[in-house]
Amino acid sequence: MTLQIRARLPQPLRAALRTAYRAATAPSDLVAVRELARAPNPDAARIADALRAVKKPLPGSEQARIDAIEQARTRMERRADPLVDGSLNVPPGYDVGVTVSQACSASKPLFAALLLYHLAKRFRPGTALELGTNVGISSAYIAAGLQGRERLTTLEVSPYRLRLAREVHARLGLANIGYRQGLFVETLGPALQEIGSPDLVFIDGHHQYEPTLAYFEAIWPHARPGALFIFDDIRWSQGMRRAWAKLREDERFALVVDVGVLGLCVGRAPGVSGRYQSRRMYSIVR
C-alpha cells in the first residue's frame, strides 16, 4: 500500500490495518530472529538476544530503572506549557509554538527505547555517542544500559530540549552523560575529538539522505572496529529510505539488521569474515 493511499485512510482504519499487519508478520519476525542468532558473526547472537529481551520481564532493579524513565516521560507528555519560555538566548522562531508534550512525543516509544537499553547492556561500549537528544528519553535508556560503566555523549541543536533532558537525567541519577548543544556540523567534530573512538553510535536527527550519510562518514574514521551503528527512522521519508538502502549495502558493515524503524549495522572487526543481512522485522519494535 503506497504512502499516498495510506494518507487518505481514516486514522482508526490505519490503526486497525497496522495491528492486523503486525499480528500477521509476528511469526516471520520470530523466524528472522532465530536465523539471526545462528548467523556466522559473534555480534549477531547479541543482537538477537537483545531483540528477544525487549518484551520479556526485567529483574526488579532494572525494571525500577525503566519505570523511572517512563514516569519521566509521562510527566512530560502531560505538560501543555510551551517548550520555549524566552529564558534562553535562541534565535526567534526556533521551537516556537511547540509544547513540552509535543517535543516529548518525538521520543522513541517504549519497545524501541528498550532495544537501545538492551543493546547498550549487551555490547558494553567503552564510549557511546548519540546525535539527537530531544528531551532525553533515548539517552536515558542508553545510559541506563551502560549501567554507569562508561559515558554517553549526546548532541542536540535545541537548548530548550537539551535543558529538559539534563533535568530528566539529573532526576534519574544518570551521571554518565555528557552534552553538546548546537548544530551537528558544529558539535560533532569537537565531540569526536573529545571522546575518542565510539563503540556505539545512535544517529537520530536531521532525517534526510545527505546529512545521514555525511554524519556516518564523519564518525566512521573515529569508530572502533566492530562498532555498532544504530540508524533511527530509516523509513521516515524517501530520503531516509534511500540512505538506508545505501547503508545496508555498505561493505564496511559485516552485519546488518533491519528492525523496521531502526537499522542496526556492525562494522567489520579483525577476525570476523563474511557478511550477513537479516530479513526485515516488523513487529518487534515500533
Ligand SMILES: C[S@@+](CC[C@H](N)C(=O)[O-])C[C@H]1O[C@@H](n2cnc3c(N)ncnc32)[C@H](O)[C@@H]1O
Given for the second form:
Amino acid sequence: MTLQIRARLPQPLRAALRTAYRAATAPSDLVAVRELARAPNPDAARIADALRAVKKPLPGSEQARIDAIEQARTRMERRADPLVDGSLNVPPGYDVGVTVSQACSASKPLFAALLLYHLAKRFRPGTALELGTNVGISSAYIAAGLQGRERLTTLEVSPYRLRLAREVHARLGLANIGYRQGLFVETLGPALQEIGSPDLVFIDGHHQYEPTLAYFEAIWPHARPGALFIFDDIRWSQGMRRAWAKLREDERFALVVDVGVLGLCVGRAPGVSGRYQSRRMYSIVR
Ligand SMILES: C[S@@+](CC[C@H](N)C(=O)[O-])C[C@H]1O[C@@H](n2cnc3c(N)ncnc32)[C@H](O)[C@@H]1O
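Can you now output the form predicted in complex with the named molecule? The one shown was the form predicted alone.
Below is the whole assembly, all chains and molecules, this chain first.
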C-alpha cells in the first residue's frame, strides 16, 4: 500500500519528502554513530570513526588525492561521446547508446566513496575485492585508502568501462589495482584463487536478490575471519531489500551497520563474541 502511494506521487514531491525525511533523521544518525562507537565489538569503533570522518576536512596531501579523483570524475561526467566506440570486442548491442557521462553516473557519489576510502584506511585490508568496477571511481577511492603492499582486485564485465577505469587509475598513479574482465560468474572464482583471502569486499554490481546472495556465498569461504563485506544499493529494489533483510540477520556476521544505501557486515573472528546491529543511518553518505 505504502509503495503504491509512493509510486503515485509526482517525482519532485517524492524528492522533497525524501529530503525532509533525511533532514529529520540526521540528528538520530549522529546518536546511532555514538552508540556504534560504544558497541562491544572492536570493529564498531573503526566503522564509527570512518563514518565521522566522511564529512570532516582531510589533511592537505590526502585532500589532494581525493580532489584528483573528483577531477577525473568531473572530466568523465562532461563527456557526451559514446562509451562503446567499436575498438574492443563486445557482443553487439552491449551498452549501445550509453555515453561516458552516463556510465560515470553509476559511480558512488562523493560521500559514499569517501566512506569506502576511510574504511580501507582503517581496516588495513591486505587484500580488497570489488565486484563492479564501472569507470573506476569507487576502486580509486578504495585503492587510495590502501597502504604499502595492500592491493585491490576489481571485476567488471564491460571492457569499455574497464578501459576507462584503467586510464583513470594510471593517471592517478594508482598501481595497486588488479583487474579482471568478464561476468562475475566467470571471474570471481579465478580472482579468489589468485588473491587468496580478501579482508574487504565491496559488492556493487548485479543488484538482484539471488546473485547478491550467491556472490556472497561464493566469497565467504575464502574471506579472512573478521572480513568486512560492503553491500551497495541495499534499498535499490525489492530484491535488494530482501537480500539485505537476509544478510543483516546472518549469524556469520558479528557486526552489522546499516548506512542507508550501504550495508556493512563484519564476519565473526576468533575472540569476538556477541553480535551488534546498528540502527539505520540515512544522512551520512547520501
Ligand atoms: C553500479 S556500477 C559500479 C560502480 C562502481 N563500483 C563505482 O562506484 O565507481 C556496477 C557495474 O557492475 C557491472 N556489472 C553488472 N553486472 C555484472 C556481472 N554480472 N558481471 C560483471 N560485471 C557486472 C556493470 O557493468 C557496472 O559497470
